[in-house]
Structures are given as structure tokens and as C-alpha cells.
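Below sits a lone chain in C-alpha cells, taken as the form predicted on its own.
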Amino acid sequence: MKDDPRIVVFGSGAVGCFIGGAWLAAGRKVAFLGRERVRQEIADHGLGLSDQDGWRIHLAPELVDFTTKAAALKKADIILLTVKSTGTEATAKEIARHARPGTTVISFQNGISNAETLKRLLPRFDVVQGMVPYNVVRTGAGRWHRATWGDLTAAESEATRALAARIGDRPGKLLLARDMLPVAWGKLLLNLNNAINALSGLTILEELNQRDYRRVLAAAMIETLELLQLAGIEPVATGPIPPRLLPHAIGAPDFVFRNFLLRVQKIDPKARSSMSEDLAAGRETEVDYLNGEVVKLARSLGREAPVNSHIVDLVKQAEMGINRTWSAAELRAHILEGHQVVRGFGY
């Protein structure tokens, strides 16, 4: 490893710009690679960042250096891998194409089997799994927003112990774990929020402070919980909440849900999840990889999933433009009803 590494963001959208901005500006060497949009913005505006906690910098056009050429993999010795779940086997081809064997990958990406999927597809590379646990918004041009809180996290060795050592303790800091399965289950136990977002239509605010979303969502991790202790997995909190009491303060009344896990979580309220603005811009989204982990583990212990499974759903006829939108209490009627997870707490 360099003294100093050329780290490449490999899909620099909302959390590509906002890690790769952040290490930029903490002295590390960072090259960014994305879409001609976001290229001619930050050409244009230069590249902006701030965070819930008051942090705010400006970085002017010419101190980013952003390509839309995959042929700047070659000069990478860390790629930062950040594009969506459905574009993780499109990218390994372009990094095996371009990249110099060797060189380390790290997915920070959504759901749980996509470092798996790297390590398949590129045997010759470093191939480390991360797991983001914050919400990333654009609020202008050229201007990122980290939404929630929470740290990175990767998986040890020698080159994330070296890079995490160079970002120190900065916006962007980078935790590191030796087992990086209960880390990324306990983030997608939050993920799991990202479909119900997107089906409410709503800021995620908005969205939380509706009971019946939220009980929708309490019934989705409690499924998730019961599966991964048959499957021997304890998952990891990624929040001040350890798992197994989520989704009983997730599922609390009005009252107790704001006065207490709003005020330790901080959500921005223009935030959206990113399975929302999929939806929004008529692509394809990552639930198979979110929700559609959960109904894989179900199948694999020879269970189901139901609860998910209907969220999946509703989320694939969503992507058909069917029944975009769903009410707090249309959702909990459809999804819940016959499946109620837990008595007592009329989840």
C-alpha cells in the first residue's frame, strides 16, 4: 500500500460525493468517477457538503478531480464502490476491465451478498465489504447533506486500518470490524424502511410520524430478527438502539416514538429514502437486495418471510407504476392483516 493511495469513488452520486468529498477534505487523495450530471455540476458549483451536526464545507471545481471515463480505475489503489445493488455486476466488469489486479475494493453498498458477488467476479482483486449507515440528500446544485448519523464501517485489514488511521476522527471517520455480517444486517434492519418510504410517498419524517407506517415496519424487523436467531446471526446495532428493542420503540405510540428515538435520531426533514427517488425516477430499485434478502434467509431455513414478501411486492408493482402510494393505514391493513408478528404489541 502507497503512503498516500489513490482512492477512485466508483459511482458518484448522493453518498459517492458526500465519502468521497469528506476524505477529500480530510488531506487524502480522492478522484471521483460518476455521471456527466453530477460532473457538470460540481464544474459548475463546485462540490458542497454539510451534516445534521453543523459541519459544512465548500470545495472549489478545481480541487475535485470528476470523470465520467472508466479508464481512471487504472490509476486507483482503493476503489470506493458506491453505485446501487442492481449495477454491482456491471461495475466488477468495468473495474476487471480497467483496474490493476490487486487493488483493494470497497463496497459500501446496500444489502448483504453484494461483496460476495465482487469476490466472485473478481478473484484477482482486494475485495472488502462496508456497510454506510446514513441518509445522503442533495439539496442544490453541486450540494450534498448528510440526513441521519451514524459512522462507516469496513471490514479490517491492512488497508482499511491504514485509511481509517489517515481520515482520523473527521467527518467521514471509518470504523472497522472483523466480522462484517451482524454489522450489515443490523444496517439492513433499517433498511428495511426504505421500501416503506417509498410506498408512503413521504419524507421520512413524514413518513415515521405515522404509527401505522411504523408498524408496518416494527412487523418487518421483527420477522427479520426471528429468522437471523434461526440462523444463528446477532446482529449488530448500528444506532443507539440494540436490535432486538427496535422495533418495540419503532411500533411505540405517537408520544413515546417523538419524544424519545426522534430526539436521539436526527433525520433531516427533506430527507427521502433512496428506494423513493427510484421510484420517483422510474428506475429500478434495490428492495430485491433490502426486503428480498429477508424472504432469501426465509427460504434458505425453509421458512417465509411473509411480511417482506408482500413489501417486495408492492414494491416491484410500484416500479410497473401500479399503486405507487400507499396510506399509513391502507399499508398496515394490507400487509398486516392476517400476519400480525408479536400479540400485544398490535404491530
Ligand SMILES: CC(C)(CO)C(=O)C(=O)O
The other form holds:
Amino acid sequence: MKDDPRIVVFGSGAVGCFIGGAWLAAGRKVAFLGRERVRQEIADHGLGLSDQDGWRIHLAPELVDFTTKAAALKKADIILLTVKSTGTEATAKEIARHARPGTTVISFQNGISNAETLKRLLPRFDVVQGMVPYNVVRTGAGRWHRATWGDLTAAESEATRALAARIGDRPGKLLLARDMLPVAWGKLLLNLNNAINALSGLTILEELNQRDYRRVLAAAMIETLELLQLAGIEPVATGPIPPRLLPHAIGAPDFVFRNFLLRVQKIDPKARSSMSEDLAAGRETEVDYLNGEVVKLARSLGREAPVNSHIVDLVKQAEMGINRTWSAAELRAHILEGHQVVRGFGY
Ligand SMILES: NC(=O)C1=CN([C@@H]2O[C@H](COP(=O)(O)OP(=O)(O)OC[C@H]3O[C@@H](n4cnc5c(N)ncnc54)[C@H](OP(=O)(O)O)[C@@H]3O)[C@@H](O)[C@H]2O)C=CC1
Ligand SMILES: CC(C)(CO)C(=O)C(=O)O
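Provide the structure of the form predicted in complex with the ligand, given the form predicted on its own shown above.
Starting with the chain above, the whole complex follows.
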């Protein structure tokens, strides 16, 4: 094997600190690039990570190389891009300016199009699409907790094969896939809940415990699955439930949902979607990169996606401070009124 690659996490927030920290704990050479407030937290408290399997680690401040200077990208053999999708273009410019051509850039961002955007803006770099299946929540100063299950996935290449072998097993385990498009769409199906969770103002568990929110989610999923079928894309499951069964498991009555789905896919009571964090912090959300991708796909097929496009509108209003939270009954009435999504299933 060649020398251990130097990894720089670009956009060290929830996902970046968790993945980078887990890989650092596995003995990899990791440096973090991010904002001053995160740097200060880690300088004061170190980096604390935990997961729902009981794994827990504390890395002392002197073990964590954290900088706010983009010039650190120069040293990278591999860059993990973990900014929100709204920051992809700006960070691509920093990569082009500071990093060495040929460097591998893995996008561990949600959505479908970030890797394509990076390939277009960084033609001399080795851009790789990645996927993060789990939720990461900040539980205190310098502390992040992985709140749901699953393993990272990235497109298979020489660089990612060598990296996966070096990382080894959980918690930072990296799986490889030949074709990432069906993997990304499989994840996007779950991310359709991000907007509903953000509009609910609740934790994911509190939100999903209310069937009317689940009805809206099931409808958004059915709409997406129909369009994917038309486009000839077979999404890959993220988690234990096959994509085509997801809306039925989600939209099912409370008793079935709690005794079936919540048993096979446990959800930490602290978990909130990343979009919920954005809305609460007054940031622009990733809705255009999630539900907005469904609307784009529909257009490309000469169709419409009324449920997802309605959700995009509500999130944009919420970003402007209009109707920031919706009760389950209000959201269902507002979005599903007039939409007979699947006859016979009662969503
Ligand atoms: N959180 C989660 O549980 C999950 C998130 N994801 C996806 O992972 C990606 C990252 O999400 P998440 O970790 O939650 O996001 P965070 O906002 O927690 O982290 C991103 C960090 O990058 C910083 N940043 C942005 N631009 C720059 C820049 N130019 N230079 C330095 N730092 C910068 C941000 O600062 P600032 O806010 O000041 O811009 C922020 O601190 C998203 O695509 C998200 O959808 C995927 C799975 C789970
Ligand atoms: C893991 C999941 C689906 C949790 O909502 C997520 O991707 C996010 O919060 O962005």
C-alpha cells in the first residue's frame, strides 16, 4: 500500500466532524477545515463522538488538527466535502484555488447533483460521489452523536478501495458501489422527510409518531417512486426496508408503524433532520437539492410533481419566516387536499 493519504474534511460540522473523527480514531491522517466557532469548541473541549451502539470516544484538543484557513487544502490527498449543498459552488472555488489537481474529492452531501456540480467545476480533480445514511446530531460543545444506523457509501475507484481497506470496520466503515445514482435516489427518498420534519418543528421521532405527517411523507415518496420508475432508475435501499415498500410502511396506521417500522429502523429520540437545524438557525435550506430534484425530474419527463413542489414552496416560505411550523393535520390538509395519491391505501 502507498503512504497513508492525508485527508482534509472541508466543512467540519455535524457530518464532517463525525466522519473525520471516526477516521482519525481509526488511525487515519485527518485534518479539519471549518468555521472559527467549531474550531474554538474543539480547542476548548476536544472532539467527543458517540453512536447508538454505545461507541464513545473523546479526542483531546491537541489530537485534532482544526483550521479555518482554506490553504490547508494544499496538503490534502483526499478532501471530504461536507458543507451543505448550498455551499458546493463556493467551496469548489476554494478547492480549485488551493488544492493540488488530481486530489480525490468525495462529496458526502445529500442530494443527487453535488458530485456532478463538482465534476463540472473541478475537471482536473478526481470527484467521487458519497452517501451518508445516518443522522448526526450535536449534543454539546465539541460533541456529535450518530443517531441512526447504516454505513457510508462511495463510488468504487482505486482511491476509495484503498481508503475503505484502511478505515476498516464501524464506526467509520466505508462501503463501495459501482453506480451511485440509484444509491443517491434511495437516500433521497428518506430525505423527503427532512422538509416535513423541519416544518413540524419536532424531533424526527415525535414527528413520525403522527400519522398525518407520515401521510404527507408517504405521498411525497409515492410521487418520487413513480417518476423514478418512468426514468428507469431503481433506487437502492438505505436501511432495512426496500424502497417500494417504504411509503406503505410509513403511511401505515400507528399500531403497524410503531410495531414494525420503528422496530426495524430505530430512531434516536434526539434526532432532527439537517434541514430542521437550518430552518431553526435561519439558514437557506437544501430543499431545492432534495424535493426540488423530484420536481426537476418530473419536468424532464414532461410530468408534474405536485406534492413535492408544494413542499418546496412551504419550505421557501418558512425560510422567509412565513408559517414556519405546521401541525400534522394542517400540513396534511394543505398538501394532500385534492390529491388522491394511492387509492385503497388511505394515505
Ligand atoms: N446532519 C446530518 O445528520 C446529515 C447531513 N447530511 C448531509 O451532509 C451535508 C453536511 O450537513 P451537516 O454536517 O449537517 O452540515 P453542517 O452545517 O453541520 O456542517 C457544515 C459546516 O461547514 C461550514 N462551512 C460552510 N462553508 C464553508 C467554507 N467555505 N469554509 C469553511 N467551512 C464552511 C458550515 O459553516 P456555516 O454554517 O457557517 O456555513 C458548517 O459549520 C449536507 O449535504 C447534509 O444534507 C447527510 C446525512 C446526515
Ligand atoms: C439521516 C437523515 C435522513 C436524517 O434526517 C439525513 O440525511 C439528514 O438529516 O439530512
